[in-house]
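Encoded as structure tokens, the following chain is the form predicted alone, with no partner shown.
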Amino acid sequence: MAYTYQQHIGGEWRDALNGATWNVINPATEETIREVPFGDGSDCRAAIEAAHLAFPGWSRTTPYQRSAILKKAADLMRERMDQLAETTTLESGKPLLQARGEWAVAADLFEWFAEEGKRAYGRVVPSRNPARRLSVTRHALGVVGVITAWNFPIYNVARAGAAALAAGCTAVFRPSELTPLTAMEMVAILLEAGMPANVVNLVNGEPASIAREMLENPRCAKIHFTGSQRVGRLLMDGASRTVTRLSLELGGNAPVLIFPDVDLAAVARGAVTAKFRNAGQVCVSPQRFFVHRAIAEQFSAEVAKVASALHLGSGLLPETNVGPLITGRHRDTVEAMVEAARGEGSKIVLGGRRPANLDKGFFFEPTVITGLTARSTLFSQEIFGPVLPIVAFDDTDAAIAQANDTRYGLAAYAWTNDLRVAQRVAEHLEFGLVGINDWSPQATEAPFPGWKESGIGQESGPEGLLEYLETKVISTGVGV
């Protein structure tokens, strides 16, 4: 199918009101994929107005009517998986297999919330007053602004969008300007599936003015944001003045505790797959590896051996395991962090530089580093790149304390075959997602909570639907 790569506002595909454009770059080749509109707050204002006009009609449809459209969209995504995944790979750089997997999860999200929307139950509350009846009902919030990051161009948008639409909200999507094409294709699929005009809108453009419009426009009831802590704080500051509701997913610095009773080779293989997925540009990516001293040297060698076999290159090539970073600036940041670790006396076991055989693209070699301390730069900051740092530990309680010593609280992992150790670690790790012998603790049907500075609110699972619903108490006097 041929898609239109423009803004979608008020039921029409449009250029930006200011006439500006933006070049979407393939991070594997540094070449322009496509020129797209690049608007600002005025485009966002028009989109919010359109969504506001559509809200009464959409919110009054039955959950079953909404479900049919969302389920049809999920079916279309699955039918066109190969074409859709290629677009995502071109603009994000991730390997094609990973892009297909991301679209598969997006389809699951739309289908799951299509069904979960039918279960937005209220309840009857027994009243202490015999002359009164109490009931609790749920109602759609209104217009929702969805601002998302580039690392998962469809998953990030679908996770919030599917829940909001299933709840009866209308939406204004603002994907990252680095990866807008995927979201444009998603909107086109929703429209093809039967979504009424104005219910879904998409703006692509200047981040600050679009976010400001969402914050200051009284017709925007809520903003969902996936991105950096810095921007999350700015949104919180703005929301404090306008009392706009927020849900925020602000990244992580996930620890991994590995104990000596595990199958070391198997854990090393899993660690490499999890760490270098999407070139390490994953919020729940395992980042700080605490390995028991009894196996630390052997684990480092095993991880380096497995990682050395990874193929770095364009995500369109079937042999590629690790693609480029999203921009040259992002690669520079990761490179600087590795150099800081080198200056702190750490040992670069593998990688640590730009690949000599790739003169184009924002590539950085899969990197393994040892000789670190828990205070090292690579442990105190979110890396968001293909770097696996390792520190040895002796005492379990000390390792847990070091794992918790971060302002982030999104995901954490532990590997052990000792049930007592597993229970102890799971209960004491201060993170919203904890994987015990599991590198993928998140699921469509389960909530995605961030503790501490990793977020506010929850996406996915039944909790994800509640994020887009208001609660109403109805008290009715019935006499005596």
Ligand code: NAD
Second form
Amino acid sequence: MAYTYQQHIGGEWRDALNGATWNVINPATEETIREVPFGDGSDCRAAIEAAHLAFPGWSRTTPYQRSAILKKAADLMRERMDQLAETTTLESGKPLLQARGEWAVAADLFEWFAEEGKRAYGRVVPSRNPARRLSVTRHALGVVGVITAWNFPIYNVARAGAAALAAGCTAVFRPSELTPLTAMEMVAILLEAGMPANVVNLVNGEPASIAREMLENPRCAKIHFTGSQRVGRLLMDGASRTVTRLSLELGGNAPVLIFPDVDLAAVARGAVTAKFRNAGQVCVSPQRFFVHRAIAEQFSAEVAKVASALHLGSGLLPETNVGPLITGRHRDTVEAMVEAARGEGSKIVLGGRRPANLDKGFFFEPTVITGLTARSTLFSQEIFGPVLPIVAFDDTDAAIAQANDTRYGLAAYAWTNDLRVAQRVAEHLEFGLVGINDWSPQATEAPFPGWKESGIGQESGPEGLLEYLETKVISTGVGV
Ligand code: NAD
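Please supply the corresponding structure for the form predicted together with the ligand (the preceding block corresponds to the form predicted alone).
Let us now look at the entire complex, which starts with that chain.
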């Protein structure tokens, strides 16, 4: 399927109606990779209209027909992994290996939801009235708008898209303007896999006016949003007037509790891999390291030693483990947080500044900081950068209370070999994803639930399909 890097609306690759364009930047070089259309609410209106036209046909196909297309798309993603990963690395900066991993998960999501779509079961309910038969059925919601963040240019889009399409919804994707090329490639693959015209649409452009159109256009049944609390709140404000359904996957501030009985060197190695993945720009990134005082100093030294061997650079180079941050502005924010910590009397054990040897690109050194208190800014706000702050703890219950003392509730981690401690921590942490001796608690086949301000709704797993289905009760009178 021939395509260009454009919007896809009503079965055609299109420029923006207003003719505006946007330069997609490589964050490792600060150079323009490509110019793409940059539309607004009017492009979104056309896309919603197209998706609305396609909805009756797509929602009435059988889940088996939808499954065949979604599985074919998964196969194409796996076949073209190298080229797809390169696009994702170019626009997001992440190392190629991580970009490949992200596409592998996207393929898993399409394949898994291709199957799960077949299990949109209803049920028959025994009625209290002998003259009535009650059944409960599930129905595709309609047109879904999908607004996503740049940190996982394909995973964020695929997680909502695979479930929505498997459920029988049609879609208008609005990827981050910082990383639209990856999503454009995904749409091209879906079309090549046999997706009927108009079922998938993609707009790139001005976020507020596109979101307004999605909220105010009654033909858009739901918005899935992955991004910040700030924008999540704006969408909730808008939806309070239109009653548009919302799924919100928002930020995190994950605590990590490390107990003294662990294999310290192994946990330090794992911590470095998990923390500096995607330069820390991960919603489930381990952030607040609470380390038992008996091993805190040794752990800090070990983590700093392992992190000092990380190679910072362009994600296209095979030796790179840590790429740039997404924009200069975002790097400034991370830098300011580290400077604030310096002012709070902490000790920068490693990094803490822009690398002297890289004069282009939005790089920031892998940073390890100790001597903080749980009240420090680096503990209270999501860092979203390559910074690993550590505080020592003495008492398990006090550490759990500090870990829970946040408005975020996405991921949390604990490392211990004591089963009783593990069980207590797992039960008491107020987070949707808890990794016990595991740095990756998220899975395609399990839900991804953000507690507190980390979100509303659950993507992936069986719960992820339900996000795109409405429930209907059919009551049939059968006489007496
Ligand atoms: P952001 O909220 O600034 O942007 C996210 C998306 O919203 C982008 O596409 C952006 O263009 C768009 N947007 C901006 N203003 C908008 C508006 N007024 N109306 C509608 N859309 C608007 O977030 P970000 O900084 O790009 O992404 C990082 C955040 O995303 C972090 O907080 C991270 O934790 C979160 N995140 C969460 C998950 C999850 O699954 N919970 C996954 C990835 C990222």
